[in-house]
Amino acid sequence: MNKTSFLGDKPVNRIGFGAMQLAGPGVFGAPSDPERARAVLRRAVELGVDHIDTSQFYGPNVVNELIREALYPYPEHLKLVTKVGGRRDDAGGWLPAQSPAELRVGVEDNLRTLQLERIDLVNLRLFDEHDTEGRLAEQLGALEDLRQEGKLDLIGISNASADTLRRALELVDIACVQNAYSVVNRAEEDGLALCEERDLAFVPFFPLGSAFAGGPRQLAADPVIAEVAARRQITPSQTALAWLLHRSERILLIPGTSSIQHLEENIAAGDIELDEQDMQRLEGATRLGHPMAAAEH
């Protein structure tokens, strides 16, 4: 199993860190220790994290902020991810923010606020495919403009079908897909196949399955993973982690964590190899319902 990969023409370890958690409950304020959520950070590049995927609209502003205070001035190695395309109201609530003057706004914010002139990729983060027929090329272009600009490197698109996402391969270039994807949810299958296909990274988000629907708990409780879990003698987490890096060498993952032990738990499981009899018992593991629709990320 191949530990590295590529995020566009960007070589990456396949383990990087999703900074959401960081953030107070509901991904919204500050969290109660942010010196905690700073060493996190720190130890996740100690632990060799060169790809980190974080948002503005993450506290808003509160993750990356955390970012900049823990890491800047940033390695030379480490790639930072955003995404745009949702905002937060008063209460924490999850907004689109879609049109192309939304995603300038959220590019230009995540530039300021982590202190970048550059960003090294940013996932345009669809909240209603339905909506996206007759502007996916107006929010594309708008992301385009801004990487002529020199504000951007790469193009990502998030929560996308695979049918969009040929659409926006026919309209700029596409170097990462951001979906719902893990062990026990596998609706992304096709859009998986095209990344393969098409050579792209395959990052998915609620890669332990999705935190409102019980996360680790709901693999810990399912029989296959435990079982296949005890005779590694690794945790679920581990397990599943260890079968995105098997299933495909284009899948590259970001599991968040507020924990620096969660944290080298989640980077252990580089070192785990599953063989044939564990990936095709793993098969059994329960399929869940489709998460992309019921929470944001």
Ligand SMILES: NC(=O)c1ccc[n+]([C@@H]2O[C@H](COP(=O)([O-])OP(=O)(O)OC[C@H]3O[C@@H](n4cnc5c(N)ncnc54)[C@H](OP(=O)(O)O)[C@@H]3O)[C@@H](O)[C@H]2O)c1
Contents of the next structure:
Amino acid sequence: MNKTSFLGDKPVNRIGFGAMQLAGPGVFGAPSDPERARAVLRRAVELGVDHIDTSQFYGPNVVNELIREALYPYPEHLKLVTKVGGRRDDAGGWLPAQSPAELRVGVEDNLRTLQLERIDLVNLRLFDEHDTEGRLAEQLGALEDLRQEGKLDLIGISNASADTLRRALELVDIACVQNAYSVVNRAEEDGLALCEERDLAFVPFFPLGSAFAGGPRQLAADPVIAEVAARRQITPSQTALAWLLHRSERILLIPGTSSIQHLEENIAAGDIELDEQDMQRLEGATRLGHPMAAAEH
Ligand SMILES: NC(=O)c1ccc[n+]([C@@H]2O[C@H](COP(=O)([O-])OP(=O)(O)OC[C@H]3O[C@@H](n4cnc5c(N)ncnc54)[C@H](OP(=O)(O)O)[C@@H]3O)[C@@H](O)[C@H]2O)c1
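Having seen the form predicted alone, could you give me the form predicted together with this ligand?
Every chain and every other molecule in the complex is listed next, the one we just looked at coming first.
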């Protein structure tokens, strides 16, 4: 199994870090122990993480500021990836911010809070695909303008069906797709297949089944996952991450955690070899559907 792959033309380790879990409860406000959150980020980089996923709307601002405080000046090899297209209300609700003007403000806000002149990759985070139908060209056009201005290197798309991805690919160069996908949520198989065909990175969010829907607890409760984990002497979370790494060479992981112990466990999943029999057994894990109900939405 390859340990590295690509985001666009940029080589990265296949295990990165998703920073969403570093904010306070509900991804809103500050965490109870900001120093612990910064320590998780520093440990991630120490362990070889060179790809961190974030957004200005995590907190809002909080997570980007933790990243800046912990890691600035950034190591040269570190790729920072953000997403635009949403905003938060005063109670922490998730609202769309999908107009070209709002997308531009979103990129500028990320650059400011991360203290960057240029960011490695910006995902267009779609909220309602039907709503975006007539707007995709202007939305991606806004990001392409920002690329031409030197404010970002690569464009990705998130929460996009395979059809939307096909349309997006006709409009601009797309480097990655970020959709919900895991051993227990296989709704986005078509999108993954298209990424393989077009040689794009597929970056699954909720790789552990989503904290909003029971997360790793539900992985542990699944008899098939529990059996493979016990046989390999690994944890259910490691089983789910190793399954993703074996599922496709184009998959890059960004598991999120606020715990150093979980971070170390997740990174160690990169050394786990699953065989054909394990992969076949894991096809029998219970499918839990799309866990977005209470999530970042
Ligand atoms: N584009 C989008 O729309 C979108 C949506 C959601 C997320 N994302 C991104 O995707 C990243 C990954 O998603 P996620 O963080 O929500 O994934 P997830 O599948 O929900 O996993 C995170 C949950 O698992 C727990 N966890 C992590 N490692 C564990 C371990 N080894 N053992 C036990 N529990 C563990 C975390 O709790 P602890 O903190 O206690 O470890 C947290 O509750 C996010 O961080 C974010 O950057 C993108």
